[in-house]
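Just the one chain here, the form predicted alone, laid out as structure tokens.
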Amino acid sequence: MSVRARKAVIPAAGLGTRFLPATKAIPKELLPIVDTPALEYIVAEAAANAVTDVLIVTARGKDAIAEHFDAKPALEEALEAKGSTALLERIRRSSTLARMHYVRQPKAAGLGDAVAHAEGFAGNEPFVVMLGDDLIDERDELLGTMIDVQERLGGIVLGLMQVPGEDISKYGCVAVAPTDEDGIVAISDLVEKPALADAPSDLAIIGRYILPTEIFDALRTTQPGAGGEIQLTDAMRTLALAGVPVHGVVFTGRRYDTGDRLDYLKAVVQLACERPDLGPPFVEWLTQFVQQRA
């Protein structure tokens, strides 16, 4: 039985070029989903699953991320003086979710390279990796189940989701076999961004991983792969072929992709519709707008 993962790593060193010019000065990870930065959703998910420490892998020009998760005494005092209790609680939330840590990645050289920068933070414990543009609805269970599975079975545990064949080349993909547990599969091989004809299944790796510390040795010997970058999938494959157990939790709930402009807009609309304070009038307006456009 493994130690329970209680630390999370969130890579956030990318340039955010798909969202330029907005991301020229604002980190992509802080773009709001209505009024809450996407990255705060990810940290909140970690905290809700008893993750106590979060490492953000950042880059030059992304100091605003640390600012967002820091306390703001002057702002808090101003809101308190105005009696804005609800808003005060909301801005305090980001600085109380977890103990935040930061490390700078000098050059964006792939997800594997970003994870390699977390070695000192991880120590000798398994740890979570969460991609900042994959939002999992807080009403749907994934990360907690993954942590439970890793604690029992050790090794690597991945979040998986069925995707259409035409999309499989955007993801890491896995070859699987069933286990005696519903929704949990054993993984025998991993391929990064395969062509449809080469994909071993329709199960894609989404942005949730539980990794053992052996991943760092594997990353040290991993050569650049797809896109000329150090791919985490390739390092995990090295461990799988060396006998490290790899399992996947198949997710069938609500997932929002904020890494693409169109999908980002969909996420904003979907989550705005779900908000009790904004949803009813927004849905009413949206319905009228769509009818007018039809």
Contents of the next structure:
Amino acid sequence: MSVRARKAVIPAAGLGTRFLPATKAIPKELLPIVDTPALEYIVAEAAANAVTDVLIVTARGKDAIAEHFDAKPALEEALEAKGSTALLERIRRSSTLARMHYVRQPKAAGLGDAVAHAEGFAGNEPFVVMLGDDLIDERDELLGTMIDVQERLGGIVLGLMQVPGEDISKYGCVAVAPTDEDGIVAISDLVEKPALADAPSDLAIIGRYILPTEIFDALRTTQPGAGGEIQLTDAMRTLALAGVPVHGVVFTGRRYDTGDRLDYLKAVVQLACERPDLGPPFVEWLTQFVQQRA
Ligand code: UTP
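I've shown you the form predicted alone. Could you give me the structure of the form predicted in complex with ligand UTP?
Below is the entire complex, every chain and molecule, led by the chain shown above.
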């Protein structure tokens, strides 16, 4: 049995080049999905799974992230005076979800390097890593199951999803064997962004990880890999080959990819359609719009 993970690390120090020029001054992680920054969905998912402390790995020019998760007394007073209670609750939410911590990554040297900056925060407990590119629908279960599996089996636990062959080269990919538990696989090897011909399966690592503290030693010896960046996948592979157990939880629920512009547009439309306040008129308009374009 391992200690139950209750801290989460959210790397948010990347350059966001795929969304330029929007991300020249605004962090990619704060781009709105309908009316809520992507990062708030992620912190809310952590909080819903009993994570109490969240470390955001940030960078120069990204101070707006800490602003978003801070209280805003003047704005709160103004909304209170106007009697805008619903809006008041919405803006207070971000500052009440979890205890927020920040660390700076001096240079965007890769996801592995970003996670390496969480060593002091993690202490000697396993911890969650969450990427802002993957939004998991709050009605579907993933992170809680992953935390349970890590508590029981220790080692590394990854969120996995089946993706079409032509997409596998965008992800970390895993070689797996079944376990006697439904939806949980044992992982024997990992490879970052493989060509389709080299992919060991159609299971991609989506942006949820539970990592043991041994990852920090592995990261220290990881050389730059794909794209010249320190890859988290390479450090996890070092641990896997050294005998650390690695398991995957195969997710079959609703996931919204916000990683590039096309996926981002799809995520905004999907989530807008789901919203009780905006969904019905938006779907009506969208249906007519698509019919006119056909
Ligand atoms: P991405 O590769 O999606 O983000 O990394 P990016 O590098 O900002 O995007 P592009 O490719 O230039 O458009 C996944 C997450 O990891 C963080 C990013 O901020 C993003 O949330 N990240 C990436 C870091 O914190 N540090 C890094 O060095 C790289």
